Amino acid sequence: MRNLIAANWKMHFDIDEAENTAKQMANSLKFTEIDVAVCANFIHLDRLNTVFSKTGIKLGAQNMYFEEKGAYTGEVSPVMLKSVGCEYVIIGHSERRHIFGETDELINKKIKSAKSHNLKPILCVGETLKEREDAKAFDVIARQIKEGLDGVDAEDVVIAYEPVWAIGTGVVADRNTIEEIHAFVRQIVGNLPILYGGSVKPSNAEQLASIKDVNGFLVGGASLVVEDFKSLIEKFIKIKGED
């Protein structure tokens, strides 16, 4: 199992924006130790295959569709995104599930898809700050792993722990919540890494990286600025080592 720290680009950069931002990454972020992917804006895509090519970097999505071709205006397929070189594509995030209305039977679609077309799912989970005070976080949490992996062979699957309060709000989970729940998915998922997000920074990057079962990060804000990027990753190999 590989450690893996993922950007999550969300709606941020124009096309040159993107194009620098990677450069810089490719110059900077030269690491072995573990798995480091970006995900970016559709129309990012092609032209950061173009940098990350010849380096360790990896390329993802935000999202998919899971048909391969038709009458689906806007939306993207798995076999374009294995065209401009994705290996990953994050499928589930809560904001995909609260702003745009997906659901667990959508998003399992969608990983049977991105599985059947060699793109490995990142699938996000969480519970809303409701859900948590309803002591319900377990339930959801449990019925978004077992339905969106639902007749998957979950084999490169990546599961992405995010409370949804806790995601782009600077509130971080704090440290018992954390290892409560990645131990009770770690339960559910056997041996598949299992990231953390929500306000993931440099500053709280040793601290979340001592977490037993926390195989990495998905990274949304600080994942903008390379330096920023950069010392959480090396503050994550400075906990965890060489996996």
The other form holds:
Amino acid sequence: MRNLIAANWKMHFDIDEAENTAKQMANSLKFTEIDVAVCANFIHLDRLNTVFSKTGIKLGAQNMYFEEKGAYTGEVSPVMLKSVGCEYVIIGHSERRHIFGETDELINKKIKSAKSHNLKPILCVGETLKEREDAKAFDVIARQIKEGLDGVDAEDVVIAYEPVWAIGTGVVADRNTIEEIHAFVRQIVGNLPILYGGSVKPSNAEQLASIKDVNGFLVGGASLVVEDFKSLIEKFIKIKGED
Ligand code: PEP
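What would the structure be for the form predicted in complex with ligand PEP, rather than the form predicted alone?
In what comes next, the whole complex appears, and the chain from above leads the way.
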């Protein structure tokens, strides 16, 4: 299994800022030990495809619709993502689940569609603070994985464990929490890569990388600053090396 660190740029950057950041990444991120991907906004993908074309950096989207084409105003299809060079697509990010009301059923349709178009889905799972306090974290995560992957040949699927309360908050989950959730997810998904996401930054990357069953990171805020993103990748590689 190859480790993966994926950037999630969310709804940041205009087109020039995105291109400039991508160019800086193309010049400075030359890692061969692990896979590195940038999941950018739809409108950035075509330009970034050009910037990353002769580099090892892979391109990803942050969402997609499950249909190939048709009367779905405002949506973007897997065919479109392939046509601009995407290899990955984030599916079921907590912001999609909680702000845009995506259900496990919809997420499952998107995963099936992504797979059938040779896109590698990064399926995000994770509990809210309330669910954790109510001791429901394991049930929620098991449900999200089982329903998300129902009827799916899971080869090439990546799982990202992102506790909702740790995303963009600066609060990173503690070692025991991550260790026990990743071990639990491992029992369900076998040898699929399991990323950790939630306030990963250079200052905690080494600590997080040293946790068993952490096969990479999904990184929001710290991926917007090239030096920070580079530094946390270096720290991950220092601990995990090449798997
Ligand atoms: C994310 O966007 O998936 C994420 C984990 O964000 P942040 O690193 O900013 O917490």
